[in-house]
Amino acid sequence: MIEVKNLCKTFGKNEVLKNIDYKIEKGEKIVVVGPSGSGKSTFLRCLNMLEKPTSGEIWFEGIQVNGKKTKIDLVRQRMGMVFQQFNLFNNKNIIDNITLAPVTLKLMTKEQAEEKAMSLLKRIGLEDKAKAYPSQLSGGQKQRIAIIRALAMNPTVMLFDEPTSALDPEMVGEVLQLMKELANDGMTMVVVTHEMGFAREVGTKILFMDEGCIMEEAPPQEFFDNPKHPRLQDFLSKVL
């Protein structure tokens, strides 16, 4: 579903991402664990061009993101995307943030986009945040509003840039709770996070990411219980 080839990223003289290769399967939970400053997010935000690739290419479903002619907001529409900070609308009330997409998108009517998004907000059972503004929420309430923004577009791949990091270590369980059932739903992720837990009971294949490299990659039980690369053996010392 997305090929990644050669890819690098540099940043003045900091190279932050040093010729990565790697595939995603349809279907692939791939949880992004290493320590601040590996490039785990800037892999992440090369994949829809939040950050632009110095060289190599990416491949989504058969599209070169990163190719000259690529229209990247097609692309973007099938890839969902939740940030550490919510990036919700504070001045739009929660049932505007969820449809504002798919309408100015012209993919939805808005009473579809409206039923939808009403559906999405049972599911987590916030149908009555409804009419409420982003202020009016806690911060889990908020991200798992986010996630379901993104699933509104009915994207193939969600992307999660460390969706936990910035909430109180309380609502953690709520939004971890909806990241398992979409994965238990089929939905392809990538992950990029410090929750172990989640990365072992939930990814397909961890990468250990570390001065802009994958070090190791391996299924949840190999990763945790015998990793291989001295780096890796470290951190996870100092992690678990």
Contents of the next structure:
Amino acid sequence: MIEVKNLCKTFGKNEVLKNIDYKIEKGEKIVVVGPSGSGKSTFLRCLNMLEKPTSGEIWFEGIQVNGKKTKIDLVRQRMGMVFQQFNLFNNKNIIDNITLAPVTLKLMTKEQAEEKAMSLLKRIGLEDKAKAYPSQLSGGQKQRIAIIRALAMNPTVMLFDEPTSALDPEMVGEVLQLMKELANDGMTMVVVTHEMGFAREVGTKILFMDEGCIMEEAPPQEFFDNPKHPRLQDFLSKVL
Amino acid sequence: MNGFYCLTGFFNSISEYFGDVWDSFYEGFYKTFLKDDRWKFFLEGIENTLIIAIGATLMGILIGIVISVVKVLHAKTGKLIILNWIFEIYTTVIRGTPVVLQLIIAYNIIFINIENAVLVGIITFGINSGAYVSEIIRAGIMAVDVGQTEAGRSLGLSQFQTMRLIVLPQAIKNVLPALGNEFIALLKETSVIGYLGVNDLTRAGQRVLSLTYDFYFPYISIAIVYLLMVMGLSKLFKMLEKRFAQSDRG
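Can I get the form predicted in complex with the partner chain as well, since the one above is the form predicted alone?
Full assembly next; the chain just shown is listed first.
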């Protein structure tokens, strides 16, 4: 579904990603962990071209995402993204946040989009917040709305960039719960996170990134119980 | 007894004095406003000042938005090179020369075919204001968190759609006080349009002065009218700020 070939990314002289090769199949839940500055967020952001790869290729559903003639906006419609800082549109209320993209891009009529938005809001129990503004919500509420805003576009893959890192501890659970439900529904997911519990429970594969490389890749059981790379052993000893 | 006469004499002279003041006040008022329907000069002046100020403000906003968006997109993507270059020159020239000169040049050289000096005034002040407004809005755009743009783009919205629907409304909201300032300055700046022979508010005062040789009434009155217009404008911007602050209520 997503194939990354020889992906390199440099910021000035700083090599952030070094020749990454990876293939993600439909329905997989890839969890990316690693120390900060290891390039995991940059890797994720390269997948939908929020960062432009310096070299290499990224393929998504048969289209080269970083191809010269690729209409990136069309690709992004099918790749949902959730940010660490939520990034709800501050000037729009919740229902408009959710319906803005599908209506503007003429994928749905306003009525269809609102109906869909309301059913998604109902699913997360926030239908009474439809007319509220982002500034009136808690971090956990904002992030769950950011997730369903991405879902409203009917994406085939969801990218999560440290979705719980900016949350108060007691709000992490509600966001992870929603992500678990999403995983159970069969969504293909790529999640950059520090939540090892979530990684173990939901991930089909865990990637350990350090210094711009994927140092280790394994199913959760093996990843946590039998880490091979010394860097990973060191990392796990610190975070677990 | 003597004292009594003194006192009545005192009061008499006071009432005489105030009577004189009143008479001269009325006379001044009469020859400034009432005689030969001179108030019509002032009314026409207010009308022209408002037409020019409002027209130029709208034009300034439009130009300012276009220029600021082009400059920001150029800085971000490196595209729109020629347009950006043209706008850089425009901002430099407009901000680097006095508006009176711009008016005279516009009326006598550039728009020589346009007879209507009010229209030339609107265009010139609009172009002038656009240069300042563009810098104000550009600052506002830069102050909007980049995450807002990333969120818009990640949903498949184009750069332009993201700018128009998400970034620009937030940018303008952020800089409303600065924009208010700019338009207050613009309103008062229109007082130099008299150079083109337009009967604006200030010129109306000058015309009446040349008939009455009385400074007091024409100038104090138009000062009060400017003040009232500026107060109205400030009020309008306060209301706008409140409306835009809707999304801030926590």
